[in-house]
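Just one chain follows, in the form predicted on its own, and it is written as structure tokens.
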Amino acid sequence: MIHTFKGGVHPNYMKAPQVPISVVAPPAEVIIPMAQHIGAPCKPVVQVGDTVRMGQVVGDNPAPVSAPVHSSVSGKVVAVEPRPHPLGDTIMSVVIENDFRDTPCDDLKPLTEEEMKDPDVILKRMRDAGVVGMGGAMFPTHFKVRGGIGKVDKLIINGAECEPYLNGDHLTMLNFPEQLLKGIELVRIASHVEKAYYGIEVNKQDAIDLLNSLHPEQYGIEIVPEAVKYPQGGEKMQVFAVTGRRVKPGALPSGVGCNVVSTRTCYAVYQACYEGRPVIDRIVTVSGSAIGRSFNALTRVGTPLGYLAEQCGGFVKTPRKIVLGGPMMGICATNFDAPTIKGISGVLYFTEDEDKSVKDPHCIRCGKCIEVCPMNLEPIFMYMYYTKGDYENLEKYHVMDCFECGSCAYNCPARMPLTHAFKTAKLMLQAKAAKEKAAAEAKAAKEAQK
């Protein structure tokens, strides 16, 4: 049986699993930000002159969302200021001149057998080793799992892959299927459940049989064979295809009793636990028009966009955008000198040759965009009470539901530009209730006076 959910669109995936990993040579200089996930971010715990080694924390913060950064090469602390950041604007970060030696830090061991049969210590290490959710949500995997736990009777762990061009993932199956496994377990076991499912596009029929054939059931995991279609990797596309359960407007698929764990992520569990590697690195996927050809390139967390692009090659057209993830829901850079984070798993230089807006477009009322929305929003009156600033009839047609997946854009005849409509309508909706809020708080408080 084929799992699948209902809209989507099926664009060119561009994809390359066949093209190696290729290792890229960490650069002179990395820039650590300590913002790489969602919650609270990280303070500095080093100063200018420190030298640190290869794993070592230089960012933390004990707020219950986050999670700590670490340096992912060995040498010299040589500034501790705002740099820019590739998600816009600039963020504290620690910039660190490699010394070229590696010299790992040992302050996190391999588990023991033992303790990779308890839930708080692998919650524990989750925490310790800065595992985040590496699919791009970047939400701090121990805060994630924990919050589950007496909730959720299914784990679901995220196989689709199904934006164009990235590879991360399909590549992670292929070539370290055994180690994703015992990773896939011990989210399992932390999450407290007997069974894992583990969806996975047919695309990727040869990692589904490579998987298959290390009896996976031995794990306690079950993999699901599901429809090439984008977005089948939406959470809740994916929470639909496995288990038949539809997660409401606005709740989290714990409501229903699943969680969504991708499949970096996992292998992320495995390093850590069984090796006492914290996030450092992680498999790029970089392509477009710009570069000329694809890259699977395995990269040091804090690698310069510039840098990376060089050492695929360099470009062969001037690149006019340069996008973060998938070029369906990724977001646009706008600094080469911005670095790679543990959630970047696609790094896409375009050129114009990519643009395909129109000036001026209308709406010709086909409905096309209604057809593909796996969220069964209508996007063509989203629009509309939109452009007349309805605020209203934005809430009541719940814009606020869309997660700018980018089907509706994408099979719009007339180029409409929907997802950032849409976006831009969450923006205003969410500014509109702050203001609402702080009129009311003030009120009350000149109320309280009187």
Contents of the next structure:
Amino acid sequence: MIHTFKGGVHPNYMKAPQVPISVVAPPAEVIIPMAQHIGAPCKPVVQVGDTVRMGQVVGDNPAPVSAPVHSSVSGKVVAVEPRPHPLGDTIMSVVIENDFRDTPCDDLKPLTEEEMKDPDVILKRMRDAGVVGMGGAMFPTHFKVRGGIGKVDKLIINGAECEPYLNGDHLTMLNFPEQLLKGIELVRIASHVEKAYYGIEVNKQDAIDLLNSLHPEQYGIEIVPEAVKYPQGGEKMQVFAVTGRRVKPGALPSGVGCNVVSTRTCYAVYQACYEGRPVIDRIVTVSGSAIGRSFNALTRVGTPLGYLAEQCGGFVKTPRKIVLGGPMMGICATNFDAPTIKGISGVLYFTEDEDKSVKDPHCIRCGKCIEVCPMNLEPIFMYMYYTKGDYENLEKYHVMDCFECGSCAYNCPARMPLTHAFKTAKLMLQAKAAKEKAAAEAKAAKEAQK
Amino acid sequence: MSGQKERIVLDAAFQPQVRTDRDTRRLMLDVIIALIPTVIVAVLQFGVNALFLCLIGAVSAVFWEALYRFLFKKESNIGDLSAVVTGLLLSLTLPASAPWWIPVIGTMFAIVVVKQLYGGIGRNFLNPALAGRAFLLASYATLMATWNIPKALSGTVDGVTMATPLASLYSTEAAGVMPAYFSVGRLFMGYIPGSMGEISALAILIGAGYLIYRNVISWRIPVSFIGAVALITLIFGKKGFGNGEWMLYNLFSGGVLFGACFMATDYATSPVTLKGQLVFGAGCGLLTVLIRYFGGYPEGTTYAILIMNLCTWAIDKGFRRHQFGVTKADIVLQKAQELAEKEARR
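Given the form predicted on its own above, what does the protein look like in the form predicted together with the partner chain?
Next comes the full complex, this chain leading.
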């Protein structure tokens, strides 16, 4: 049986899993931003002039919601200063001059078989190796898994890879199937659950067959084939497709006893535990009409986006935007010097060929946004209230439940900037709520003084 | 390379970065394609004049739209083809005997008054083509009710003009007894007099099938509209309960099918909520039958749809769905809590 959810769209997938994994030569200088996760940013633990080895911790923060960052090459620290971050702004970063020796750091040793049965050891290793949600959310995995212990009875591994262009998960399944299953087993053990469900879209049938041939049941894993539809990989859609449970509005999947972990994260957990290797590289799909071809490039964290394009043959057309991640949810980098980070699964160099926006869009009220919204929202009305600045009705139409999958805007024949509007609306509402809360607190404090 | 990089200006564009190929223009083109079978039938039954009227409707609608937007210094949007659709739809609701200036006046009312004065595409609250037709009905009652004999019936009846099947169906003297040349099969094929677009059920259904297959329109409005007419005429037949023939005559005569498939599904003037679309269609069906049974006017489809157009906003407000993750039990619980709070405040 093929599992899925209601709504969604079928974008032009543009996938190229037949392109083998290529290795991007590490750049002469890597930039390691201190914020590569959701939560407290790291503080640099190295100084200019320090010699660092590949995999050495260069930034850390003891806060619970955080994950250390590691050097992806060996060499010398040449700068500790704010540098452009791919997601915008400048962020404190450690810049390392590559000595091209890749001298490994042996701070992390492979775990013994005994240790790999202890959830606490695995969780600690996840943290030490800097494992974060590598599907793009970059939420520290150790914190997510620990938070789910006791609440979660079903672990769901996200292998949908529903975004167009991206192939990293697919190629990980095909090239490292056993390692992947072992990684999932480790996450499962750390989560204290009996069984993990691995949801994979059936456009990766070869990977499903391969994984099934390796007896996933001996690792406590069941492969769940899923329909090819965007956003199948959305957390709530994934939970619904696999278990039939509906995550409540505003709640996390752990509220219905599920935790969703991405494919690449599980592979990172495998590398951390079996190989003692922290997160310093990943497969990044490089594509887009400015490049003209697709690459599935094994890329070191901290590789500048301009350098990455050069390594992939350079531009055949002038790029107009650099999309990080998939084209549906990915946001744009505006600086060629910004580096790749742990959560970036694809870098797409788009020209105006991909751009279909119009100058003065007119909603034709076709309702196609409503048909595809996986959250059962009514984007047409949300947009209307957004343009009016009507906060009250925006909330009544549940704009806060929008997870910005982009299906409505993708499907909009009139090219209304729907998703962008809801993103802004959510920020406005959050700011308003914070302001009201502060005002209420100030009032309460005043009354207490009286 | 690095020198070139300096000059490249990067956009921080809105997500999503990719969009469907199907834009407004493509949707409207699909509607035009879906209308081709009905136009062909009209030409076959009423001659080249039918095609001529259709073209005049389309061209004059584009003309009015372009003129209005030029005069009021608005950006031209005739490229989206919506005016062509309006003009074509309006022409197809006319009798083939109409003079050439009828669609010109009709589209002026439809485009300028109904559509552009309210802000253009997507902003009008009445179906422009139907409102244009209603305007013409009120202004040129005789011209709008002169029905040429179709080619399929030439020689069967005397004269140049004749009554439509719908008029026969509801005329008091005939008491629902239809002449032999108005068999259900002939109605289905379109061998009957009537407005150019409405005569052939077959051609309309082919077009509607194409629109639904291409997901230009959803099945909800046509199915609930036609379903409601079928159900009501079957239960409350003028020739007794459960008379299938009476039901089929009601479906295939007049504008029910054309209205349900091409008029009631107009984006701007029909609900966007999924349940709302079902309610809207059913409402159109109910009003159509009510007007036919009790109104002073033989055909009810035009006014039924126009009345329901006016209810669209209210229907959309009233038939919202719950967001993902909210069950019916949650709603009941929430309502109970609200009630309890109200009680407590008292």
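Quick caveat: nothing in here was measured; it's all calculated off a predicted structure. Positions refer to the first chain, counted from 1. Rigid core here is just the name for the largest C-alpha set that superposes within 1.5 Å across the two forms.
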When you overlay the rigid core, is the Cα of Lys437 off by 2 Å or more between the two forms? yes
